[in-house]
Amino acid sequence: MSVREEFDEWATAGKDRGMEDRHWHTAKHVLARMPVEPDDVVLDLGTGSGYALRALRERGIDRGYGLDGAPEMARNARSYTDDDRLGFLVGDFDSLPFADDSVDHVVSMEAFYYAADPHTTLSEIRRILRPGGTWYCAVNYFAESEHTHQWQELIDIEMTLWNRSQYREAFRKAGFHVASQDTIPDREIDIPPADAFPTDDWDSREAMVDRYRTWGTLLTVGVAP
């Protein structure tokens, strides 16, 4: 199954709103760090329901574009958004439909690991960013977060599983300065006491703590020279 087919099914089933609810716990901290200004143009790569752009628009960005590989995702995002300064389009991560040096910031919330060729995607992001532009890449599927690795068994798309060092190396190879990298814990999800385990999803409280509190979401920030 292709990325488009997989996520069209998700969008049709309403899973995009579920992803928004789950990801918002850490996404809001990622978005709060972005140095956006009122006249900035932002690309949201793998926009899903479009929630990240709507949040950034509240901070006054001039224009935002949400790109998704699934037409149904982009269609849903449009239907959720009543703002003519935000646009949603269907496209591939490895061929971004933007001119060189035309975007101030790129953000991707829990989508970069779906890129068919992550190195090409990074080169494309570098191409479209203006000098001094930033690239905020947030993923909760990464090598150190071992309890997320099982996700690959639940989805037909081949996902990129890099560790923190590999993210930094790939950013630098694509021409970015790595400004920062850290993990943002999910402190909002409820973790039951130890005697409530095992649950339907978790064998132990330690495993759940490791997934959400220890590792959470990995954020790597690149800056275009």
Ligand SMILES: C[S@@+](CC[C@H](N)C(=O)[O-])C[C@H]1O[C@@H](n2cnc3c(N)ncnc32)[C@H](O)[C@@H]1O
The other form holds:
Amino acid sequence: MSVREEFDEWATAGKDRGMEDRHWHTAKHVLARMPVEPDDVVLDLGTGSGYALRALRERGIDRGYGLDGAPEMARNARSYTDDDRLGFLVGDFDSLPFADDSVDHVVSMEAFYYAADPHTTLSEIRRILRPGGTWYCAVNYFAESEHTHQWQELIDIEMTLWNRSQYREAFRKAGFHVASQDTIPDREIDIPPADAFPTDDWDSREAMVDRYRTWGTLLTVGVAP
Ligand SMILES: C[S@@+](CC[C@H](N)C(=O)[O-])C[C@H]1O[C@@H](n2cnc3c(N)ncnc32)[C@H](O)[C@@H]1O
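Could I see the form predicted together with the named molecule next, after the form predicted alone?
Following is the full complex, with the preceding chain placed first.
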């Protein structure tokens, strides 16, 4: 299945808003760390409902572009705002429709691991970022978070499963300095008492705690030299 087929279906079913609600638990901490300034241009890769850009506009960025491979996602995102400083584009992570050195910050929340070739995507991000620009890559599917690995069986797109060190190495190979890397736990999701397990999604309370409280979202921050 293609990104378009998979995620158009999600958008049509309204899952974009569900993701926004769940991802916001950690996304708000990711966005709060971004050193955005009023004149800045920000690109959100795999924008989904576009919530990240709407939040960054409240911090005064000049322009935001949300790129998504699923036209229905981009269409929904457009319909959630009338802000003419935000634009939503259909495109693929493999080839970013931006000029060299034209973007101040790139952010991506729970989407980078869908890139068909993550190294090409990193080179593309490096190409479009201006010197000193930042790249905030947040993923909740990564090697150390073992209880996320089952997602690959549920999604018909090949996903990249890197560990923390592989993220850092790939960033450096693409020409970034790695400014920081850490995990942001989701402290808001409700975890039921042990006797409520198994649930539809989780075999045990330990697995759910490991996924959300122990690991949460891996954030790797690259800076363009
Ligand atoms: C799990 S959703 C996350 C959406 C949003 N960032 C959030 O936090 O809710 C991943 C998004 O990335 C998009 N996507 C996945 N692979 C892509 C690719 N190769 N090129 C462009 N968009 C892609 C999907 O269409 C989907 O909207």
